[in-house]
Amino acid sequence: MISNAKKKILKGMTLDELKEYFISIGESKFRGEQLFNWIYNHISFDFSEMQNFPKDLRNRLNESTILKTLELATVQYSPSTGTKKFLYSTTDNKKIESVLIPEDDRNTLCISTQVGCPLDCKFCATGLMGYKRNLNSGEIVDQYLLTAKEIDKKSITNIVYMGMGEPLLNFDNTVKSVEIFTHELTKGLSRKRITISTAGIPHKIKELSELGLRVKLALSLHSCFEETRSKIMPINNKYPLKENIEALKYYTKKTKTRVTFEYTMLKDINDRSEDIKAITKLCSQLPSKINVIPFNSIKHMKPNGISAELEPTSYNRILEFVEKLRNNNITVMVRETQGDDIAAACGQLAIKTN
């Protein structure tokens, strides 16, 4: 019996990688396409279901490989919004969360790319739990597959890389998962229905633009002023907003897409008149829209320092802020808070640890 630590992880492999794997074990490469179809289209986690494989091959694969990288631990349901939060365990007993968000015209799955996050954004609970490791491509993909198995694949219409972690700091595995989701054999999701959200890693934004994936890109903006942004997002000290804006201009020209700016409203920090002027100026420089997000409490993580001092902008001020932006011909969406009663709203994902 081969230990799990030594078994080959097949989940997360691209079609070409699966073909190469079967060639390496003395099998025909068409087996790779068959397995790709079973894993990502039929959402199979059991070799015994794959009756177009010879029994001896199924036995060999079962003995030497792994098809399932995560186990579903718990599901929490918000009766007020219908939001579902899925807690998954990895094979090394790490915990991650994914969230299914129902809306009028779509069901969006928010997935994670890291266990925790190294960026320490002051308004985000994930940063308060620290960083453990990157997820492999199989663990990223399995969040979608296991959720789809749980609720029905056709119910998930959109994927956003906005869960735990910074996707562009786990670049290769994030890209590989996108390639799998959008491959024609998976009969899955359109590139137009996948969004990668980043706090801003400019050289990786440019690298992403060169790959031809043309997925939607969102930047966690939260302030147009370098000093303020550095205060609430320490990553800005290493990768200033100015560098990220130049990278985004390159991305929009290369991919012919527009970027989304995520903007969490923080009382007396980024909800002032000068912020409206700065956003208006920024949006005039490249094809873009703004997602305005009410600040969701992170008190469940018992924060200290700046994180403990943050307060949400009042609802009336948010409406006024949005109206003035729209009067300046800015496309603005207001993201309604969903799932805050189960700590599943934007910025609330985190695993409490001792």
Given for the second form:
Amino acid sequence: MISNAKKKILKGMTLDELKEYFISIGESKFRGEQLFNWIYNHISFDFSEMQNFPKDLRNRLNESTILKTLELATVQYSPSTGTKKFLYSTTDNKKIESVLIPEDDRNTLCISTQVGCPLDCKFCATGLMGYKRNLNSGEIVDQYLLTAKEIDKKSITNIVYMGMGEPLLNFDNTVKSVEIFTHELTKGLSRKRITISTAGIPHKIKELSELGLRVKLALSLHSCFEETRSKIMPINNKYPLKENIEALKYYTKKTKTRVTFEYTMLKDINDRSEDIKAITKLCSQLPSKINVIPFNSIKHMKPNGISAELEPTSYNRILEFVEKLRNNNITVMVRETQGDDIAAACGQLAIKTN
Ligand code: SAH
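Could you switch over to the form predicted together with S-adenosyl-L-homocysteine (SAH), since the one displayed so far is the form predicted on its own?
The next block holds the full complex; its first chain is the one shown before.
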């Protein structure tokens, strides 16, 4: 018997990879298609259920491969908004979170790509917990599969890569997971219902442009001024906004989509009249819209330095800011804060025990 830790993980493999796997063990590639269907359509992870596989093949798979990556640890529910936060354990006992956000016309699942995050954005709780490791593609996909199993597959209509971690720093696994979610055989989600959110890794944005996935892309903007942006997002020192904007222009041309700029409102830092001017100028350069996010406090993490000083812009001021942008013909959405009562809102995901 091979121990579970040494078994090959088949969950998270794309259709091509599953076909190759079956060929490598002397089976028909058609088995790859069948397994793909079992895992991602029927959400079945138990070979004994797969009755269209001969028994000896099921036994072989059972002995040398595994379909388990995550395990559901806890679910927290916010009665005021209907938001649910799912805490998952990995096989090496790391904890990650996914959040299901119900809205009038959609149910969005927000998924993680890394355990922790290396970027250390000053307004984000995940940054404060540090970085542990990348999630593998099975662990990324499993957040969707296990959540779908808990509720009902059809009720998840959208996926956003806005949980813990930076998706473009875990590029291959993120891309694989998108390929699986959007594959016609999974009868899955349209690419228009999938958004990858990045703090901005220009060469990876370009690489993504070439892949033809054409998912929606969001950049965490938060300031149009390099100096301010570097203060609250240290990654901007390495990859300045200017380079990211060039990369995004390329993305919009290649994919014929428009990008979203996420903009978390921080009092006196990015909510001034010069910020409105700068946003207006930026948006005139490429097809885009702004997603304004009220800042969710991370005071429960007891941060120090600049993080401790950050305050949310008042709601009235946000409305004023938005109105002025709209008067400048900018498309602006205001994201309602969802789930801050269970620390499941944007930027509040962090596991203290890790
Ligand atoms: N690393 C990726 C995805 C994770 S963050 C990225 O940077 O885009 C998802 C979104 O939540 C980003 O726009 C991020 O800037 C925002 N966010 C982080 N912390 C927040 C907080 N405390 N309040 C509101 N939004 C926050």
